[in-house]
Amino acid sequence: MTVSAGPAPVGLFGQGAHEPYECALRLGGGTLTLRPAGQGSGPGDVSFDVQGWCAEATVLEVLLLQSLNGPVLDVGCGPGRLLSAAQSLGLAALGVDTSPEAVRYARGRGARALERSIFAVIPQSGSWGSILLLDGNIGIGGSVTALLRRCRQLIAAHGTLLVEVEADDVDVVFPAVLEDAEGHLSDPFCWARAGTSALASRAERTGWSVASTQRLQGRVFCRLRPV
């Protein structure tokens, strides 16, 4: 069952008012927080470590990438690391975000992205050999059913979705806001945070099949097929 709280904000992740994510990304580190916006009932709150997403793709990333067949697209690719390793790999690789920041931090590590939302036009629609949804992007926009749906508007017939998901079974949609460590906030925007079950629910319903699910390293990844 999903737990929704609050009315739908219309921002985008961490960005608005005093720019958090935006601020965070040009020192190039620092901790961000997502929790629910004012004082509504919501989920715990989440800390991102910037600092790891500007850094180069982990091992485990790697390995991740090197058992997937390009193009890759890489939805909320945030700084970089992981086209950056894509590319490395010999995978043509794409990305797509919201954040001005985050699309000129890709860029000067070489990386091809797109300032824009998966939901607007994306380039090579239904031929992507692999899409990424990483980093808790699966929260995107706030529904899980939309990002799924999309994504499968994009994927190649034999492709695959690779999907990070909480490793409890959490099912929650609630408007969040991003602060830093100096109490600066995003305006507010709508969110997601799904476990095994909440994906594999919705993926039935949006043309997807959960080829497999792993627990790596204190994380967890369900790869989806096309059906």
Ligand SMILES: C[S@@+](CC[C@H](N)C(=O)[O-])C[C@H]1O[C@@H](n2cnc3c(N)ncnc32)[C@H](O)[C@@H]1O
The other form holds:
Amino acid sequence: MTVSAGPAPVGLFGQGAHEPYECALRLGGGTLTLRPAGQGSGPGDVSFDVQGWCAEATVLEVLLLQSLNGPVLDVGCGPGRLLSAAQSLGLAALGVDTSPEAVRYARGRGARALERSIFAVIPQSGSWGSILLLDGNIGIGGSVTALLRRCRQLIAAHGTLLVEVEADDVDVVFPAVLEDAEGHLSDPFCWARAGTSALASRAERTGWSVASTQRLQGRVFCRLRPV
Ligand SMILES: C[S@@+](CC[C@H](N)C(=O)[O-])C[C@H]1O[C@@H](n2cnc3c(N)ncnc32)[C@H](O)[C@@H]1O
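Can you now output the form predicted together with this ligand? The one shown was the form predicted on its own.
Up next: the whole complex, starting with the chain shown before.
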């Protein structure tokens, strides 16, 4: 389902206007709500815990990383908890993120991160042993198909794309805004939300096969392999 209220916005996740994402990262915490832009009907709100993003990776996330081969590319790495956990496991890892504050934070904890879009030039194209799309990052850019195609260009022949999808069977693209607890809004940006079925149908059309799906601690992870 596509929910649209006019031309697609060109903003970036949580950026512009009152900069709620950059401010929350500077504070190292707070709750951010992702919701449809404007007054029209759309999918429900999603809450993000910024403190969790700024904390260490959870035990579950470390176990997932242990199962992967390097080098690891973390798409939308945020403040870099997965990068720093990957590095502690001896995996070469690089993050990319469009948020200057997220990249500054990730570098501050010793991780390698580039301030750029995943759709821009990325080093080691075709050589990444694993690519991560966690924490709702399958929504990046507002097109699951375009994002899977881009990751397909970047992955190594025997690599793994680890995607976290929603536990519900959601499949929606919409103009979104990010809002902090004080009601400070970002500019609108395109976002997507996808459950297992939505991912599987896009994967088939973009050169991936879904090798496994795991429900772990209320989160759902799919491993995709290039075909
Ligand atoms: C839902 S947040 C997830 C944060 C992160 N995974 C973490 O653990 O902190 C989405 C992240 O994707 C980044 N992002 C959005 N669009 C992007 C793009 N086109 N390329 C790279 N990163 C992007 C945002 O800046 C944000 O840090």
